[in-house]
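Heads up, the chain below is alone and in the form predicted on its own; it's given as structure tokens.
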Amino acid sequence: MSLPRIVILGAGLGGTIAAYEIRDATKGRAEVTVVSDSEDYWFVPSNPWVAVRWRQADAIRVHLPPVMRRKGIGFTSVGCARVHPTENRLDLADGSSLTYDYLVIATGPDLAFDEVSGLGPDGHTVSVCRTDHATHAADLFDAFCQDPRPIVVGAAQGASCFGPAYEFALILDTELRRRKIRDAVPMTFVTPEPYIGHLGLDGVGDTKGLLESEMRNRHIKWVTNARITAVEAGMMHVEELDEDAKVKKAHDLPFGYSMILPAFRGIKAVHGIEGLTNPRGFILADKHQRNPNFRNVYSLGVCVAIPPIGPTPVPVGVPKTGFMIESMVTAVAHNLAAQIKGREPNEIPSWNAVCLADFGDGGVAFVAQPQLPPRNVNWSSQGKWVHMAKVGFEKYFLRKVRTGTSEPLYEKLALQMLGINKLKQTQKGEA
């Protein structure tokens, strides 16, 4: 009789961590494989350093096929065309079918950038969302030194993933003064949140104070409740709205350098399945990480649906961070194991949070348990410390997805950052 099938698709910081996980708990009563679109899994926190060349982008790159074979688990990189759930089937890329008993989905999103006229790396702007696109902002960064002009800044409408934004402008301002240029170089922070330090999150401690504290100390303007209508060659057209959502002042904000995050959606695999995704393209899910139309389906990762907080002048999505994928992870891998031995999933994530912004001279830190608010954990800080915490977690997460290993390495940052004994990664529920 062969094994149960459980297909990942996905590779990235979830999809890695969580094929891991799976194999080690279902111990050899499965056979798992993972479906991607690259061979190599990318360290995404670090990219704002790669693109002001603080690290080289192959300094956070894994070359996952050895890792997988070590571990028994199967690895494809032709990547997925279409999901088809109806039939336990994925259509591969190179015109193959893969099926499945069990799909877990951690994709990661598609990029949005399309959604505002002239934005991204195939515009007038550039990311950090992904290390090649962080790659080409080094090589644009280095050109811009040579001709210091204005920057902007930050987020478009409907993002969910403000740190690596603040971290950015943050690391660029420190970059800009060992340059000894800053005093040539205008900054402005664009972004939707209603107040600086909102983060999709309505804040975390005093994250409103600490970034808004940092702005003001490196002569940072900002402007919140922004949308951006169209960026051209030099210039970028803002609408800054008030609470009412009309249009309170327009803003043509000219830079010579501009990384703006854009929207997240569902890839193009997943994108208008019914019962499957949600119009955005992101997973449905239940509190079990499990898709409540198709039982065999998981999710976990940025590509799951998850509401805003609440209502906010410009859209605003909810990150999801490591801490809290970390959990999905988890979750998902007992709630596979449990329904292979004939079991309904019991096991809800934490939905944690853990997040180091990394400013090259300092930083700020926070833990929110759970993610979303009420909490019981509320908490922010920041100082020099934080950078060393990145630099140090950057280094053991690496060896965690070259090693193999399913330690709980977010866990372990927040304890060690509260100092305290235990944060849940899962809670038992109802099935």
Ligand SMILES: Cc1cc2nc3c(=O)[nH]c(=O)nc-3n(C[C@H](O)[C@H](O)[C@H](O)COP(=O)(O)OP(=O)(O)OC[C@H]3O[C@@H](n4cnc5c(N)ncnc54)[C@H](O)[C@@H]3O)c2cc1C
The other form holds:
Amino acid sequence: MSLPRIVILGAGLGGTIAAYEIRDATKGRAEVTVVSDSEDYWFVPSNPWVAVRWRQADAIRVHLPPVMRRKGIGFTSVGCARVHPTENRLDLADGSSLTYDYLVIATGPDLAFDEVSGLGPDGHTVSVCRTDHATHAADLFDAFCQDPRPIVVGAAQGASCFGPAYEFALILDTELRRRKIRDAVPMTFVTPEPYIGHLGLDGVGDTKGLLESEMRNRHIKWVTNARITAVEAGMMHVEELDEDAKVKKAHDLPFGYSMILPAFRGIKAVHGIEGLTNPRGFILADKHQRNPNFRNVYSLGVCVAIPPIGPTPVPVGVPKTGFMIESMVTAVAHNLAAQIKGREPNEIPSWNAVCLADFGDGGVAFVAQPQLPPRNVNWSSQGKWVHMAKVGFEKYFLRKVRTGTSEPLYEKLALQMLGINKLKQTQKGEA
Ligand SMILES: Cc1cc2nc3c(=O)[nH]c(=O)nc-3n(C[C@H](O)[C@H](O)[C@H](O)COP(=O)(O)OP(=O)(O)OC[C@H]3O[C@@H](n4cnc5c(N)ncnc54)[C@H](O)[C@@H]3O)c2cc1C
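Swap state to the form predicted in complex with the ligand from the form predicted on its own:
Time for the whole complex; same chain goes first.
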């Protein structure tokens, strides 16, 4: 009798570790196949470093076919053109078709640059969302440093991933100081968040105070409640809204270099499938990460539909970060293993958030358990150790992807960070 086939769609941060964990959880009871659109895995959290040449792109790449082969996981990089959940089938990009018994969707975001005229690498701003974008951003940054002018960094309306925007603004500040041209570069941070440090999470610990203070210390101005209306060569047009979502002020921000994170939406291969996705193309999932209508379809990572934390004058999404994604991966692996054995899924992911925002010479870290307030752990901190922690984490995560192990890393990181906090408090005599 042939084994049930589990197909994992997407081999980014979530899909890759999901393949390893699902393989281990269902060994001997299911055939596991990954469908990606690239043979390589790229460690996305290091993209901001690539954009200022603190990392070579190749250093954060893992070539997946040999790892998958070693693990006994089928792999194709041909890409998926369309999911057909009513037929348990994928159309692949080469015109062939692949059937599945269980599907795990981990396709990350489609980057909605087209929602703002002139936004993105095909327009007038750079991006760090993909490693090839970050490489392009590094080339433009080198050219910019020959002719320093104002910089605008931030996120567009509807964005959900704010950590990398702050990180990149502060990394640029550090790098410009190292190149001794910071004095020639006025910097502005533009964000739809209602306040600095909101992060799509209504803040974590004192991220408002910590990030405002960092930006003040580094002479970075900001516009919050910002809606970018258009970007032209060298000029960004921004409307700042008041609490009633009415235009309070219009800003024309000149720039010689700009990185703006776009809003995310679901990829085309799943967009508009009744019962599978919401209107933005994100995959609907119940508390077990299983689609409520197609009971053999799970999803994890950025592609999952999560409602915003609450109304804001400019739309702001909830970030889906590594810790949360790792908890989704573990839940999906357990639940799939249960379903294959004929049991009902019972594992619920924690959806906690842990984040390291590195500025090169310091950084801000936070742990939110659970991700949405009110929380049991609502902690943020700052210091040079954040940079060291991020360097260490990158090394461990890449090793995990290269070796195909399924040990959870983000949980360890969170515990270590809270441990550092306890140690600091003890040193100060507070605990
Ligand atoms: C610049 C940046 C920095 C970040 N930094 C951090 C951080 O420091 N800490 C943190 O916790 N989180 C961070 N995040 C958030 C999050 O952890 C990452 O976005 C993470 O990569 C999301 O994982 P994912 O698997 O959902 O999506 P992705 O990693 O984007 O993976 C999706 C995969 O699906 C593939 N795919 C897409 N379409 C198809 C198709 N049609 N067929 C087959 N495959 C397809 C893609 O090629 C990709 O490999 C960051 C995000 C960004 C953008």
